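Only one chain is given next, in structure tokens, and it is the form predicted alone.
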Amino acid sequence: MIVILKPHLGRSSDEFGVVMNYLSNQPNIQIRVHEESGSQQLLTELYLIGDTDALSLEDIESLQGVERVVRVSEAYRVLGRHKDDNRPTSFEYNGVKFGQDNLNVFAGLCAVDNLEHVEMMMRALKDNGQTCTRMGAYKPRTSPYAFQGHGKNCLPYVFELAGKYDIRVIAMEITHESHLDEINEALHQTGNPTGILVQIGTRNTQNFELLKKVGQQQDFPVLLKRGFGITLDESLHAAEYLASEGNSRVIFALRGMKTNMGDPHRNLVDFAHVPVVKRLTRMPVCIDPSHSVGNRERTPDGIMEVSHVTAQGVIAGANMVLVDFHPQPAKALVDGPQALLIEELPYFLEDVAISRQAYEQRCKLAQQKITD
């Protein structure tokens, strides 16, 4: 059962204290505490754990306070979107918006290589009027034998730059607790210069001990990537893991399934699912065309597969695109075939906004049905 008290009500308000009260009496009741804090107002829910069968909702929404009771009937107890819960929800984190409603690109180098790439791509992003990023410290890799990462020991110029170029989130992918530690400690060390969208990799969806505290940590927000050989259920589980231990800011990413099903694309593009995910939850949605696809060929009518992927998740609503790019892609250390070209940027951009503007019309029509 979730508790939604009205807005501004914080754990120093009165309401709150009375709220509290009233269902720490309830017998074999757990109370979790959730407060999210956006532009304009603060909003506070109360995640009930227990035997809420017993509980009545008359009760709860007559007490001072209280907007509404919704009464939890799906797997996905903290993200899922339940019934008569059609609620617009979002977050935001060092100045942008993740919500259902808005689309945010993430255009970047899959692998930090040098600083002279960093800062190259940061430069281009700052052209084109973008604040976001990708940019891979730490990245699992197959063979034990492949580069997996300048670690540490690049975050301190990536932040910096980040900071001269106006960059706010960069998507960072780790793969132990530890790095959690260590992006803190960059980000200190380098005055705060930027924010991380913490990523957990197709990897790791099913580690669970790394979910566990990733999910602890409230100082970032989370990207977590489909896994790419479970089904759509068990991964939505895996983001409930982190909403479970507390953090519920988390974005969904399609990536792709591993299947030779298929070839001649890396992976088998699963964007069809991203109305799915924001049927079933309240998590923004994101697509990863470059894994999908894993090449930058063109097709006959001159638009690159990747670029036609990506219209198709956003044409369905994603809210979010990770995507590959590089100074030169011959001489990327992670992923080079699939990345796009920096001078390609502008490019992409205009036809992901053509997109974009497509799903808007969608949904405006969509509206007039339902009113006429």
Given for the second form:
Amino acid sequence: MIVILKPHLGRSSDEFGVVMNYLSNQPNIQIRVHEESGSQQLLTELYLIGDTDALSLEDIESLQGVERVVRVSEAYRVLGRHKDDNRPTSFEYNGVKFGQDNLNVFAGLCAVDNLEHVEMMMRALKDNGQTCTRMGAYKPRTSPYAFQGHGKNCLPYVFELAGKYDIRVIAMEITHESHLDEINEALHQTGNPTGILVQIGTRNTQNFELLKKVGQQQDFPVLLKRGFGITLDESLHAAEYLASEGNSRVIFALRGMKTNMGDPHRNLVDFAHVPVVKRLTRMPVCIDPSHSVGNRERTPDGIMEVSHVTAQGVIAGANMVLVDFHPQPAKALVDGPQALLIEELPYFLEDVAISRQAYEQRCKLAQQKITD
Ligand code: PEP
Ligand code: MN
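Next block, the form predicted in complex with phosphoenolpyruvate, ref. the form predicted alone:
In what comes next, the whole complex appears, and the chain from above leads the way.
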């Protein structure tokens, strides 16, 4: 059960005390306080765990500080959509809105290799009106002998360049909780020129201790990749680990499933799940066409396979596209074969816009049909 308090009711208010007092006197109930400071208001939600069937919804709703009570029936308690649940499906971070009703493109380097390439990428993004990017500093690699990313050494120049080119949010994977401190320190040192969307990669989707640590911090929102060899339900539960620890600013990313049934793609594209995740949860949904497809092949119609699958995700309502670019893919230290060329960025963005428009038209048509 979720008890939503009236906006602006902080922990020190009398109303908060009354509600907590009432609930702590109920047998076999644990209370988790979840506070979220949005752009407009402070939102406080109390998650009740335990014998909630015995609680009276009406009695709780009659308490002064309570705005609404939601009885949670489904598995994804915090991030799920529940009956009569009109909690928000969007959040704002560093001036960028992330929601189930809009779309952001995060084009950038799979892995930071050198300052020149970071600058070329960011300049191209700015020239094309983009304020978000992806930049890998900590790379989880199959072989221990492969390039592992420049780690904290590259953070200062990546963040400074982001500031120079007005990049508001960088998606950056972390593979260990200590990376959060390294990122925070580098941001601090460089004067907070940008924001970070902390990415949990597909290899760590069920690294529960990492999820708990990332869920316990409120500095950064999280991009959680779907696990490549587990069910959707298992991956959505992983997202719930982040939220149950207190961080519900979570974006869920589809990146393809590991099976040779998807050959010749690197992974089996799973973007049919975009609307499913939006139906089951309130999370914005990201697609990663680069790691799904894994090549830059062009089909006879002249369109690249990466763009084809991007279109499939966007026309189904995806809210974020995470895509690899590189100035010289042949020289990229990680995932060169799937990187698009920087010169292809304007074309890629225009193609995405066509699919987004088509999605918006599809929504209008569906609404008309419902009201007819
Ligand atoms: C990545 O986005 O760089 C990455 C390693 O993705 P995934 O975890 O989906 O393989
Ligand atoms: Mn990669």
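So that the term is clear: the rigid core is the largest set of C-alpha atoms that superpose within 1.5 Å between two forms. Numbering follows the first chain given and starts at 1. Since we're looking at a predicted model, the values are computed, not measured.
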| property | result |
| --- | --- |
| L341: Cα shift of 2 Å or greater between the two forms (core-aligned) | no |
| After fitting the core, L9 CA displacement of 2 Å or more between the two forms | yes |
| Large Cα move at V19 between the two forms, threshold 2 Å, rigid core | yes |
